[in-house]
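What follows is one chain in structure tokens, specifically the form predicted alone.
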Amino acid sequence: MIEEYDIAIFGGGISGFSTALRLQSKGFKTIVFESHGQLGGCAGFFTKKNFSFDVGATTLVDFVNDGVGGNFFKDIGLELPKGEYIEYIAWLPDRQVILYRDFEKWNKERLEKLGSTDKHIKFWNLMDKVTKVFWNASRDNIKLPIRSPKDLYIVLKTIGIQNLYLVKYLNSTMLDILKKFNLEKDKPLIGLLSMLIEDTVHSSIDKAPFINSALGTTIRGAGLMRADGGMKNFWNYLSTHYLKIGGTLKKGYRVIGFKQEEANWSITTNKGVFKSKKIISSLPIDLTYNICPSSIKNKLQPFIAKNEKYQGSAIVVFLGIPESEISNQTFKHHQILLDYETKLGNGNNMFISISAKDDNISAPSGFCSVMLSTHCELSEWQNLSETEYQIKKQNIGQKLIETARIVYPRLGENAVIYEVGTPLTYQKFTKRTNGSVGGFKQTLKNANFNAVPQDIGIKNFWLAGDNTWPGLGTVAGLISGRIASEYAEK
């Protein structure tokens, strides 16, 4: 007998699984298909020799009471996960800037380290205003792109009539705003903003929308957290609750195809056929395209074509090391920019994330897990011979370790674990085309009003995930999942 469900969710990453949790909490009979052997997607983990490593996102954004994360946990009747709220050091070529959570400390730091002229102050005042309004709008369930009069009403309500003048900045890049204040040649300021923008919206100051950039550069002030036990413990926490409230989780089940049959969707997987009244796909839209019927293909094709050139990937070095190798620093998170003039990526803009002391889920006692991550272009890793690939992989791994030794001079000297993840690694384990991860690089042409919507006009079918509005990151995943679940509830 074929199992039947109210709503089927494709993909067990942060977008898909949060969608399933919301809907299951409201009494719907849900099922999640995850092709991998575990949950997480681009915010997942892997284990080796009693170490656990976060493979993509290492932090949770806006996981505070009344934040996007806090509201999500409130909606599903679960307490916020325990964790460490993060402040970290940005290592610029000629100075260090501490990115404080506390606004007063951050305001003092940025004026002291990045300039306190009148134009600097005016720039930061605009940044503060924009981030306050749009973080609040995100927490109040703003909905984009606008697809109906109701969506327009929600946007007006969440932004507030008194703040509507800020909408004009939706057509501005971060570089446009820097030019407005004659700061486009300020290398330290541009360097810091560029590295934060690449890390959060995967774009550059000349292409990234200003509002998205402003939000991305202020995440540590919005409850930036590393969960106790890293992503391994986080996913165990969520999945335990989902199963407890009656959800069905199918790990290792890859959706091969689906089609409409009378009142249901018929879903074919590598391990059997299932029925569901509704479907939410949180897979990348090109992977959804590969398995969907022609009616959905026709809707997805324009979005795929538009975003094909806005894909990117990452390289990550995973180290299991003695804690003594990182004892010289109080901070466990750092971001390094080597050169103001060199293109970002491939080590020039690298994030260091280290498990907390006594986190025995991430590492055995006396040891810690270290993740060194940097962005890269997909094209750099295509069409390589096996020998070329191994040499390139070895070289970039060593480069990232050497860069990290700016902060931790002894890092990796006695590593118990040393692994390098590349786009081909992501392609193998996440099934993403060419290893494209993290959502589309956000630009004026494909973000906000021009983003991929959750509702593409197919009855009882919706999208979620980092290819849709509002894009990449854990906070965006929760927003995407919330919107998709709201459609499916009707």
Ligand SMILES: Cc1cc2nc3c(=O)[nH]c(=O)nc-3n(C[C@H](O)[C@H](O)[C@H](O)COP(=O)(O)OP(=O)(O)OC[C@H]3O[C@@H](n4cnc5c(N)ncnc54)[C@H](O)[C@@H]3O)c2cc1C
Second form
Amino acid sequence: MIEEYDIAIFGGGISGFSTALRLQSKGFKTIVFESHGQLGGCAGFFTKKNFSFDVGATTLVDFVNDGVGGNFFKDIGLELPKGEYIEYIAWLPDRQVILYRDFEKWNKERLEKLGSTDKHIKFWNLMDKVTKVFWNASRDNIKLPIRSPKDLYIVLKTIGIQNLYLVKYLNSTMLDILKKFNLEKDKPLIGLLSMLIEDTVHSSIDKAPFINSALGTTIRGAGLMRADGGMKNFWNYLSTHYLKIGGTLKKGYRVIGFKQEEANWSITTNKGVFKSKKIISSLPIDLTYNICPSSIKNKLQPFIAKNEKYQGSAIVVFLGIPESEISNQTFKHHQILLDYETKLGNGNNMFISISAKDDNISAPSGFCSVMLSTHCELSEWQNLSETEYQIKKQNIGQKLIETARIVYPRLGENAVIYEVGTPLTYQKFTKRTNGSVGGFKQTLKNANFNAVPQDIGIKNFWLAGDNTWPGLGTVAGLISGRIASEYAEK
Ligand SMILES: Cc1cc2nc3c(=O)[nH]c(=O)nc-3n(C[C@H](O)[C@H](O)[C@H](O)COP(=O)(O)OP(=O)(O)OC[C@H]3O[C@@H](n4cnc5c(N)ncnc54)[C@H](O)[C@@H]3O)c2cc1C
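Same protein, different state: after the form predicted alone, show the form predicted in complex with the named molecule.
Let us now look at the entire complex, which starts with that chain.
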């Protein structure tokens, strides 16, 4: 007897699983297929000895009451998970800038460390205005690209008539705006913005859309949280609730094909066939393409072609170390830029994230888990022999540790765990093609009105995930999941 569901969700990462939680809590009979043995995808975790490491995302964005994360938990009737809100130090080649969460402190810091001329003040005033309006719109159910008159109405309503003049910036890059204020040669300001933009929008100041960049560079203000117990605890919290409210979770089930059969979709997995009235695929769009019928392939093809060149990946070093190696600093998160002139990535722009002192899920007492992450290009890791791969992996691992020693001079001296994750690691564990992680690098050509929509015009089938609008990160996972679930509820 083939099992039948209202809505099947492909992928148990943050996008797919949040979608399933929303729909299950509204009374739909849902099922999640996750190919890996555990949930989380690029925001997942792995354990080794008594340590647990966040494999990709270490921080959850806008996880505050009335924020995107807060609204999600309110919608599913669960309390926000507990965690520490993060402020961190940006280590520029010639100065340190503390990225405070509190707006007044951040305002003072940016003027003191990055310049307080009229042009700086006017630039920050515009940034503040744009981020306030568009963060509110993100929390208030904005939907892009516009697919119907109703979507247009929602966009107008969430932005507000009085702020509509800001929409003109949808066609500007960050560099356009810096030029407007004659700040395009201001190295420290550009250095800081570039590292934050690469980290959040995966793009550069000359290509990243201004509004997306402004949102990306202010995620701390919105509420950047590392959950107590890291991603391991976070996923345990979510999955316990999903099972409690009757959801069906199939871990280790890889979807290999699906097709329409009368009123249902028939879904073939490596472990059997299932039926569902509706489907939401939260897989990257090229993975959905590989398993979908030709009607969906035709719709996805143009989006895949458009975004092919906007993909990138990451390298992460995981260390289990004694706490004494990090006792010289109060902040547990840092971002380092080594050089203003060199291309970002491969250590030049590296994020350090360390588990909290009392977090005994991430590390045994007296120890902590450390994640050092940086961006890289996919092409650098393709077509390597096994020996070349191992050498490259060791070299970049050592480079990241050396870079982190700018902040923690003794880091890794007595590491009990040392692992390096590369694009090939992501490919293996999340199935992402060539290890392409995060969403697409955002440009004027593929973001916002040009982004991949959740509704591609196929009956009873929708997309979610960081390949769809708004793209990138956990906040995008929650927003895309909200939009897809609203379609599926009808
Ligand atoms: C190093 C790094 C650091 C990051 N840091 C942050 C951060 O601090 N904050 C933040 O917000 N974001 C961060 N991100 C980005 C964030 O992790 C991702 O954008 C987000 O987790 C993507 O979630 P997703 O659900 O869209 O996709 P995925 O996490 O890729 O989920 C898709 C799931 O589908 C499964 N799957 C694949 N194929 C199949 C199939 N055929 N059948 C069934 N299941 C399948 C995969 O195993 C996977 O679990 C980071 C990413 C990386 C790599």
